[in-house]
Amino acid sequence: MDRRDFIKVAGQALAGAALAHPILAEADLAGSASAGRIIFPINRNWRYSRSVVNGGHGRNFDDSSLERVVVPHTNVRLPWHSFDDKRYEFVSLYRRHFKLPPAARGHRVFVDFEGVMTASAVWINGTRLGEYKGGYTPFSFELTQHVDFDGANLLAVDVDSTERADIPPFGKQIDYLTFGGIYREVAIRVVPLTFIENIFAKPTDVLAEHPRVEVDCHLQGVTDPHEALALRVELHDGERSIGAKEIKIASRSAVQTVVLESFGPVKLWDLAKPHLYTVHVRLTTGKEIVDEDSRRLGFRQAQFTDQGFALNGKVIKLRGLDRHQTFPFMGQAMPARVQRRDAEILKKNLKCNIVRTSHYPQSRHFLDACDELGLLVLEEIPGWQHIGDQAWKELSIDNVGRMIRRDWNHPSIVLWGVRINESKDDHDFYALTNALAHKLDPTRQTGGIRYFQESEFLEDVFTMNDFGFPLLPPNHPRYLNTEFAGHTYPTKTIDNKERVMEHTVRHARVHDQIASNPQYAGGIGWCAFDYNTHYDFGTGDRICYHGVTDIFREPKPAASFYKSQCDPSEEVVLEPAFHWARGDEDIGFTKALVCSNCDHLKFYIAGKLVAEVDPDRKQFPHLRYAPFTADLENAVFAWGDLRIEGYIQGKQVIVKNLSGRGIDQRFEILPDDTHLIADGADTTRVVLRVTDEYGAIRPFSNDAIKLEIEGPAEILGDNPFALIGGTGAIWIRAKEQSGTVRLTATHPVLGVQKIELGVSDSVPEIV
């Protein structure tokens, strides 16, 4: 293909011809119904086969003798470290079986795929429908005109999950792992031969007295347009509906749009509360219901200025952390609870208020939440410095499209990421990406994430990696730092105190420069949680310890910093980022860096006072909650237990003791969640702690723990699992049976703790 059929291929994409594809509901799909639509997901009773066998695509194959798998699902389970990627690296066989209710008939059927890791070759009773290239965002097959209505069907996946080098990502390196298998939900959707294919909600004129909603409402099948069509269109809060607005369909148009205003004042979604309404859109014909569907929406203005970004009107600094959506054990392939409860790490734990999907779109589950939870989104599509051939960049155009189409009304996202990050320039291409971005969603602006300051400026804002101390001087008005730190000073949970404190500082003096200067929107550290990586990468044991926490989402003293910028009415914070022993420096224990929101801490050892200090303000003279560095040279001649208290404005609101005995006193396991549901597929994380006497981790505890489970669940990790830095986690996964989980944790010297985990019926799937 020459440049011209290119540049016209992407005009295509721009009209939207080549960009239809549904979405599925942005709430969890139970086997819902409406009017003409159903839904069902199809996430249990797949068929696995590590490979491809021969009559495997059809409907007479013997797959009894297959592993019965529930999605998501790893093609493979893997240890959290020192494995070799060539382990995921095949091609596997994934069948479904299912029939279809009566009221499927005269109705078209498709199936929805969220993410499948890396192409997938899709069949039906036999017949091949198509391969799709790409990992990271949604595809769809129609099924209408191949499904037997009244008997057995059968779908199969081939899921090459090698690293294609026609595939974004691929082509050469990459700084991380994208795993295998059907590792999101699928669905079965039936519709009417006319429906809704997809809704945009545009609120506008938000900090008015009268906001509007304009709702593009995206149509398939309209093929009469003298056929009494009409839309109605309903603004929700909760249940309660307030505005509607109907209109007659008049044209054969593929996008609708209707207007709704006069609702009055409303409440606006922001990082303190992030208020969500719905949008209902039903299509009727006379007084009969055809299709009906919803989004839901937030009321926000969101803007980068040349003050820095601006949200409903309120200029805010943006903190924030890289994200990578792999976990141990698993790879990709972790379902809704755990996706969502990064979300909260990030902005409960870690107080952070914006979230870079690095390096691809991600989980719907994970921005579902950052939308509930008011943290804030840079998107962005799949790749790694690498830019491919002309069809390379054809999906890579597509991805652009499948992103926005889907996420576009999550309010939670402000910028979409249109450029392969640290990539080298390209006119032709970023041109059209822009383009393209700016034609599917006029309310947002875009970026590129570049590592070099001379490169061609195509989006709306300058998002710049870079990795030096001190910064680069912004270089254009609206400047967003979207890395730093992370592969220029790795750390570990067991590294000595001289270097988690400097890794701390690190973080801490590069938005102090961001501080410093309103051009600086903010920044976006590398990373926020330690991953997998390919063998020319990393530490030696293939995991990048770049992150702020461990890949266990356990933190490291630098996420103590991130924790400290929050205002002390949210939370008072106080964090050693260090380990309390006396030779763990090279000379022995001179400095102590606390991070925290006090003005003013006392620092006690055995009982003695031994400093007073406030806020560092001469290393770190912008911040708002500058980091405390102690002088504690004079002060260890008598060893014994570290106090710090902390103090504002005169009086004494936190403590913080840590034990000088250098003894492991206590084992502790810590579930997130203690309930389940019993659908095959729910996880939940459990933390395995040692700590001393006052509840500090022992970070030099690596004893091996001894786990034990009876009841509708199974451990996702190793067994016996070996602490490391003091800590670590496996996951618990629910089976497909209520009951009670008992998980029992035993450590060599410490002894046995207990939980249990209630786990309840689920909804019945299509069979």
The other form holds:
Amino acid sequence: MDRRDFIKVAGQALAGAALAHPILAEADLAGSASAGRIIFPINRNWRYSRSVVNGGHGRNFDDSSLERVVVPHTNVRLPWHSFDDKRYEFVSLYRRHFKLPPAARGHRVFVDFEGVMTASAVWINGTRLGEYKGGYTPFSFELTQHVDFDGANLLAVDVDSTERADIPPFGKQIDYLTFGGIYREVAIRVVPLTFIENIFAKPTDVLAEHPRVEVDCHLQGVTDPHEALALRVELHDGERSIGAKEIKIASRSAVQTVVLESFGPVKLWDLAKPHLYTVHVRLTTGKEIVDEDSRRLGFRQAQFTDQGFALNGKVIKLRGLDRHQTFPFMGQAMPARVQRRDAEILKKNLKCNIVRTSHYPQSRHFLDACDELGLLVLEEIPGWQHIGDQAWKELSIDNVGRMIRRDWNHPSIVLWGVRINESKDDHDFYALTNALAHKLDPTRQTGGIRYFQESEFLEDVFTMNDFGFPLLPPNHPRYLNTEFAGHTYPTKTIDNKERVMEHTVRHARVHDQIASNPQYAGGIGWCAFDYNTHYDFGTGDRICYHGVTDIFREPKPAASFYKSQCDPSEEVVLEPAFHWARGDEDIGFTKALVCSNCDHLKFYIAGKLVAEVDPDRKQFPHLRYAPFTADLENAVFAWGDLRIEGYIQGKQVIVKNLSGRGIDQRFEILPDDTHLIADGADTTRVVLRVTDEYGAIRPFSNDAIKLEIEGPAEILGDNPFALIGGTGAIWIRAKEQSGTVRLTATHPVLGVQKIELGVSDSVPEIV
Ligand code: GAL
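Now show me the form predicted together with beta-D-galactopyranose; what you just gave was the form predicted alone.
Up next: the whole complex, starting with the chain shown before.
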């Protein structure tokens, strides 16, 4: 069972629901000081104040008038653009009351924060425990000494969301916004005095007949080697145990390694079939279980070589995009479902095989989805160009440790980024970040994203942002381009045809060059999604329009280039990279660019065949699926619908029609999901679109859509919502009651659309 599933189970058990987990014996709940850990989420029932209140850290303060909030929480909701970051730069107060279950007695108690932006001063029952500095990394405080095991407890957090120069990434300007609040989940963890603190499962000899897994069990509180403790480690394939080993703990060492072998051939983790296993670790006294935990893992060999990146011994050209994890209206405070959706967009819609978590460790939900979908990840520490003083660097080095210790079991992660993105060289600093990464995780290579080729190569992979074209030739072995395009060609969905086509070409031609030379391990373009930024970057409305999708994750034409690079057996793609309009160019329609994995296209205007083309190998000689360019200058004599047929080996496999009539025809509302959980945080996106009669987006449709919601959910977003480039989205967030949600959207001309979403009961939380 995954650690988080276990949390759910524990939450259920504590709420008096069915006892589903062996280590939560009934006796525990009845109050005996027996075995096992109890982890319960405390995401609901927070009290929130936008300012720090006098006495607000103590138990006696009456917080009943403060707003009740659920985390992930953003300290302020914002418009999707054109706002001042000062609106979220303030210090707020969060308070959470809780009681411990009787079984907590005799145990140690921690609070685990997964991510709070940016500095958190934490109090328990009026005692200040300290301040954690950092918005992207997890942290814990021990509560044992101060907690009341029988009565009410009060956790209080001052959350400083200002841009504090003492904390990475701050100190100078950065080209993105960090937002504020307790924006990731929180849990109380009750563990025995000797407990499993972490697990690192390292598959080795993955391609051999008999692979092995070395499982490092990180323990705390092992005081006496004679206390007859043992570790039992089991490897599970789904429900089935396929290997097990038990060792006696013979030393006080905090890391005990158990090696599992002889479990025969395994199913590899690869991009098409990312098979996942689980290791279960039990700390026992021989008879009784003391503690127990588990982690997921995948068997895969990932290596950057002089001839490119090899996964399980096979070289794969990396093709990906950089991702900021920020969202309209909510900053970073989006729950699991929405984080996971981004991974799906990258893998299934944009057909990427890698994503870079620019420029910080991202949500574990996103990474879990990457593991499940087979999407490789380059994960990096927080930072942007600026390196601070010694104390700042120490925080940054600490970030390396926290990132790796949190994420070392994710098979999707193939490279640690251990430099501040695009910073100057700093030998001592980066020697330390690299040494720490290698010490903690000898199984993965390091990279460090730089902007000049002369930069000192302290890492294993030379990761380089190269915005020029043609790209610089690789000057190092193991060379990966980690950013291109971006600010050199910002493009909006509403830009004219020449610009959106050129944007597409710029992404395609870089990947084409990358395909020309095996020494380029691949290219990660800037970037996946448009993102909010500071006043001194972007287009003047606090957005960098650098994405191949807009900020709502709706595709621009450049997205179709990425999409078209998949094998047709996965999906046949034919995407025109233009709007069909006769007069949007200076003289009239001339050139058509189409991204497709077909081998031949036929163009018809008003029913008449006007052109037949093959992939444009002149412009893109190296791409497996080169885009098509068709010269329609002399063809556009009679205006009408454009029909493009795609052929593979002479057989017609796809058709796309674009209307030539210039009329908004259809209004659609498209929810990503039709079911939510009533936990107060679960959220899904609802896309709003106006299209022609064939389903192509109408890029200049900008009407305001009126929204009405009934039932246990709220709208995150503008209402009315004015479409941008014929599209846009709002999100729907469940409340804490089950029921049916009805969303009605009214377009001023095209009428009303309705959808229904079910919201089902969730596991209650301990109060
Ligand atoms: C890079 C930077 C990114 C982003 C990008 C815009 O220099 O690393 O964070 O600002 O430029 O193209």
